[in-house]
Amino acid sequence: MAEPGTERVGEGLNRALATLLAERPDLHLIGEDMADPYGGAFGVTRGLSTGYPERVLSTPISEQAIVGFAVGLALRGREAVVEVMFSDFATLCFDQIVNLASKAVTMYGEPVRMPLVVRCPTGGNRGYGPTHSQSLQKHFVGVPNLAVHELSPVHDAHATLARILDSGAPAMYFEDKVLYGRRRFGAAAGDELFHCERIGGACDFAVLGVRGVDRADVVVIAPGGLTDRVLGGMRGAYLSDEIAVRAVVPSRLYPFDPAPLAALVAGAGRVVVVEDATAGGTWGAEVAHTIHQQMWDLLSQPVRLLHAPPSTIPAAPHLERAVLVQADDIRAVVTAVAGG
């Protein structure tokens, strides 16, 4: 096992699955294959069917089947982890996740726990083109009874799985796959220019700035698969251009709590979300949604969103990249919001 301080994000998973199957011995995990010696596409699950090999079960490809199945053992009293190989594919599974695990917990007449997790790696930036590089977070976003939470390297993936499972409900978690072979915060060269505080909520927020400046001219909100783009955006408009910025990343996405960032949003009065989603009904627009209603006099001006423009991904790496949000476009908005 990797010493903490140089974990990658996808050890880290590996090691909170790891630990999970450890702990709840109803607990498997499902997916296409998962078992070793593939370990699911990403090599999240490797070693695990070696040590629980009726728990960590290969499936066929059919990822409505594979969340079905899912479903009912969780009904059965159970808990169950799902891979979706990309999350492209979760649309072939809606139907089980929106029409029948969000609603099996409150249609029965009485609480039904559904102790579910459905893992999805996500995102771009690695040439896999246009159909196994969307964020489709935004579309599992308003859907009663499930929530939607994001892998992070600065969040600890063991804690917020438990958290999901402990509390009976179904939850999506979007993995960026880019941040599978990524050190975890605190043990990547080039870290050093900044720190990172915890202030909790229902979100779990993790609040990142530049070390030894206490002042925010503008806070961005982003998901944990934007973190490092984030922070070579901060980089950039502090050391060039003096902005000093606090990145708030938030392992829960949906349902979005902003209270206890009240007084970070007070003292900046500017706010930037971003996202890797397209405009329109985004994760973004209700978060600026949220905050207009509950903190609309703390701000100096309109919550401002960042997108990825509306086109199809393209596999060619330079083409991937002029179409998905990168450090230099956060660096832009932010410096246009700090000068507005």
Given for the second form:
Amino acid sequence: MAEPGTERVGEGLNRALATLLAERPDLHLIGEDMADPYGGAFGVTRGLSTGYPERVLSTPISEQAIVGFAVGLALRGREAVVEVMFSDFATLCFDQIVNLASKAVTMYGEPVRMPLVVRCPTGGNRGYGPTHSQSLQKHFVGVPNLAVHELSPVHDAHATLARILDSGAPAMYFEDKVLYGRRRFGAAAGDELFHCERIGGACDFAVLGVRGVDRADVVVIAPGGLTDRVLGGMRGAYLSDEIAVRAVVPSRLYPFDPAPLAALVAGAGRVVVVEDATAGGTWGAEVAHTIHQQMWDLLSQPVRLLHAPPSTIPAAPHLERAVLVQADDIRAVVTAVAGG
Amino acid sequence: MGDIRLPRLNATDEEYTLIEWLVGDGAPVEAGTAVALVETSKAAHELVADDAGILWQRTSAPSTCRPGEVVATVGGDDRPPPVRQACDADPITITEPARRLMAEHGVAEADVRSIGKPVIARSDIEQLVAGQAPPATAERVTVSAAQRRVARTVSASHREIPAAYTVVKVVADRLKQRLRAEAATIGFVGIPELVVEAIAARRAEFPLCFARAEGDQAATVRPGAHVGVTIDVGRGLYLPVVADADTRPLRDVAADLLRFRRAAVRGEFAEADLAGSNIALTIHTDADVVHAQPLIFPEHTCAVSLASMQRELVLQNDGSVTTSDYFHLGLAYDHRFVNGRSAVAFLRAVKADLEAG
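Okay, that's the form predicted alone, but what's the structure of the form predicted in complex with its partner chain?
Below is the entire complex, every chain and molecule, led by the chain shown above.
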């Protein structure tokens, strides 16, 4: 294993799961092709079935049954982490998540613990085509008792997963596939231009900015999977035009509580929300609405949203690149907003 | 014989991990021997030697490698020379606006290192060029709305009006006697009141001094003498107007100015108080001010300045020495419409009225 400073995000996640298995004797990991030597489609659970053969369970293709099984474990006092091979397949277990797991928390007359995490490798930019590249976070936003989290290169996966399990409520955990092979923040070439500060709050906000630049002209709020692309946009905006951007990366996407961002929003007056989803009923729209409600007086213009265009995601890398939000798109929007 | 380069094993990873060497450094290999284990984000791959020979490792394990990088050489008995590693000083990042300013001033990248910041912005270069150390904390003062109005007026004046300036000396001995007499009948009267009266009295004789410019070609002349008087009690510069000063008695002029001073203190001028002047009197009567050149307000062609009272010794015809009071009266004028000759004539006419008492 690489040393922590240079660790890949996927390695960090593997280490987090191994630590959770060691700390929590009732925890089970369930998913397709999880057993060694494969360790899941992206190797995130590699080595774990060898260490914990009774609790790392490899299954056939059966998304609905996998989540139903995990809900049953949680209802009986165990803890469960499910790996959905690609987040696109979360639609197959939507019923178990929305109609069973989230409701079980409150529908039996007394609160019931439901320590369940559904891990979903998500997003595009890997050339996997229309049915393996989507970002479906928005479909899980707004379900009572269901939290939505996202993996990031600045948050510690172990702390996040432990907090979710301790909360006793079910959660989705989206993991951008591109992150698996990326270094943790601070260990990759180019990161030294930026500093990272954790300001906490219920969403566990991380705030990234250009080193030595105190002011913020624009605040960009984006999920963890976009961190690299946002940093790319920030780099271009500052080095070319000295537009100072602060990036806000939440660990928990929903419920979204912007309260700790008030000072930042007041200082910049301009907010952009970036996400990989297509427009319409999105997480970004929820964030914009919440900020408008609570911080309208602090804004110099309405919150701007940046989405992927309404398209099926192509498999050819150059076409896929054109459809998904990229660093250049973020920079263009930031530059336009800063001039307004 | 040859280098073993790391092939591109998938389209999406920019780097892989060389997990372990399967063949020791300096050991013989056959063509087709697996020599190392490389891990991508999806799977582990074996790296195979194409040729037979001695394997010389060019990197340690585990280590991070990029596609195309030489990780080993298969060759003869001699170890190949080490791969040269680039060894730069700490990287320094400079923004484009900063680079442009560096080019303008011939600042080299080495000079910029002394700033000691990881990211160099245009403002850092500005400070470097000015020879100043960057301040730890700089206080930024935002000007008030009233001062922003002043700023706009001053800028417009300097931009648009080609001003000239002439100053005359006014002996104030008789004028002071008159002030005492007027005070006895109409209450408080000061020199500014008498100057307003004297300026207004010359309206008919010097209409272009009471005009308004329309570009370089023409000026409009409005009836009446409406004298704007500068008042600043620390709440911003105002120019309230004594309207029709040429037809109303000194008593009314004095009443207007008294009202304006009170309004300035309270900060409650009415819009009507401030509109419609066609000449300005700027007052600089603080002690020791002997000369002040006023700007010409954009709606005027002239501004008269009044400096503070001075005292001098005067040699009389009989050889005796007495004291005399005087002050300077200046005229800034828009040279497009008023020339020096008429400016001096106007000043001398006003001076004559004041010195007559």
